[in-house]
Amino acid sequence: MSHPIIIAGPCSAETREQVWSAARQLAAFRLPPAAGSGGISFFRSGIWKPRTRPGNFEGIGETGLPWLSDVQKELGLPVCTEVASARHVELVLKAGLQAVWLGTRTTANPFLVEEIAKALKGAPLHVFVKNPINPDLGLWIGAVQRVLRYGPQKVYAIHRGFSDYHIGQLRNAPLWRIPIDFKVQLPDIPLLCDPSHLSGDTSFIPDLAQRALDLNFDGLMIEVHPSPAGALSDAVQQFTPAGFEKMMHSLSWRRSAPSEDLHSEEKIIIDAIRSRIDVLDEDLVDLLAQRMSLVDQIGRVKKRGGIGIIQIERWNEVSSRTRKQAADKDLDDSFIQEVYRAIHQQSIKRQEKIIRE
């Protein structure tokens, strides 16, 4: 496996002492020997932090980059933080930060991701653009094309979830069709995931740190504070950084070896198609498992009212609808009715079972 890129560092920069620790600490990490030989590849903290109410901390502003700026030059880590404006952009250049991420609340606005790559014009930074707060494929594919038609070379994506009303117990809905859709249109960008944002919870990092691995993403921006407990933003998402390296150590970092036969791009490509593949199937899965709970709902309440299993007309309905909508979308109508057919007869078992129970 190649070495991932690994982000990691406090949610935001409070403190010149709390940059520091935090980053001595990180300093010293190291992956474990199935990921590759090193330790992070950069040092994450924000100086600006938009926040969704005022009155919230909303960073340290410009006080902060020189903090990052003597983290970067001692400790000889790359330096990483958000940008939101042109403003902002020119002076992390005038810092000498080496990288950047925008935000998902940036990438949403077209008008906003122009004006900044135009500041990244030419600069030799790495550029990380995360997806947009609303599940809009095309909108954070277009973010990345925006930075890319002004120059910089080293443009990656971060998956970090989209904001849903109903999304249980994270604090984003990963919706992991999008990013491997994502990879599919883009294969060249590298995709990193942001579990601590998708999360809201260091108790449901590691799952999903673990899927985007699983799933051939190539890296992970994760948030380590020296004092979570304590932190100004985003306190429940924060590793310590010893827990950060026990949850590193924890992950299975496995890749499928590319195969000899194929070009790299197309092993790319199928790697991500097949990712997607996975993630479908998944809900179809899902989705077969709720059409049975339903189907045993109507069971129950058939076996109270003394009415019989095979409604004839029900099933005739659902056979010309379902085959009406696979001839739309260019499905072979004996493939589908063999597909019914499986789930018109499990149905009926289930519905048995209950009656005769």
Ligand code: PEP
The other form holds:
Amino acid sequence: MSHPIIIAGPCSAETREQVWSAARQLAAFRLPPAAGSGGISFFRSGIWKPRTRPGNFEGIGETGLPWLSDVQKELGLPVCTEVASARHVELVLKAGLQAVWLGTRTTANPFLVEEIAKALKGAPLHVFVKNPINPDLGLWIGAVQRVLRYGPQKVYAIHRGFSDYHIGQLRNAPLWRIPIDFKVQLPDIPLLCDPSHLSGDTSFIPDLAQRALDLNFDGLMIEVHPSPAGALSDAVQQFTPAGFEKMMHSLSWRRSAPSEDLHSEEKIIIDAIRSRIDVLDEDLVDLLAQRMSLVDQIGRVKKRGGIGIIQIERWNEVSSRTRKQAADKDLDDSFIQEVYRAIHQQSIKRQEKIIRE
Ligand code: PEP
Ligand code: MN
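Having gone through the form predicted on its own, I am curious about the other one (the form predicted together with the ligand); can you provide its structure?
Shown next: the complete complex, the earlier chain at its head.
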């Protein structure tokens, strides 16, 4: 990875001293040589905090804006804060901050995104768009497009996980397929990961951050507080500056663009394996087409004989046979079940169509 984009800072701005303590320590931070030895790209701090339940600390508000603009001026470190309305944008522009982010609850609301995008029109800011709180790729892409439409901001996306009722240890569900699909659809938008809000707990952050780097994310947003235990929001997920440094230096930083910066020997091997994968993919699609054509033939016979589409015994037999074969080949059981569920659903759909014709 050549120039990872690193955003770090406290969840919330609480006092002028707390903001300055975090900012000074983070301004001195250096990435390891494998990540280019640079500093953080943006200092973050929320002044308007979207809290799930009323009565919690909802941010210091406008009072905190001069603290942030002073940090930006005096440390030469671009500062980023959350905006959730056109009014917030107006105040941030007046304070001269260089970057904003749209929080996960805002991205889920096209009315608000449109209002914010309009308010940002013409301002040369860096705009980070977090994924919507619900797992909806279209909504995320739509929010990015709304901001891009007004320009001329530099727009980025941040994966911070998706809300669910029962997730387990993490605060939010990562659903890595969604950010990967985002990258496939909008390859030119830099994609960062926010393992702080994803996990809700510093102990899970190193693994999640590593996973993001291994998947070629372009950077990370990490919450760092001078004394996390006393933080007014998200205490458990914030690192101390020293903890942040230790974590960042423990990660293995990878190159992000294999075609450009991999050693030629590695590139030749990858290219060779990829061409074999391409041939296999052709065969897979071909086999699926053959399977569906047989399914259609059965569909026509069922129609003629007045036989129902779903025969549970037959499906159980297919399912247990393929699962056994997959286990012998060391393939993951839930993976093969997912593949066969998709195949089965498609088969049913085709037969339904034939019967209705
Ligand atoms: C934040 O970054 O402070 C925040 C509130 O994040 P999210 O919108 O991802 O919950
Ligand atoms: Mn937070």
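Quick caveat, the model's predicted, so the values are computed rather than measured. Numbering follows the first chain given and starts at 1. Rigid core here is just the name for the largest C-alpha set that superposes within 1.5 Å across the two forms.
Once both forms are fitted on their rigid core, the CA atom of residue 16 lies less than 2 Å apart between the two forms. If you fit the rigid core between the two forms, you'll see the Cα of residue 136 move by less than 2 angstroms. After superposition on the rigid core, the Cα atom of residue 296 is displaced by 2 Å or more between the two forms.
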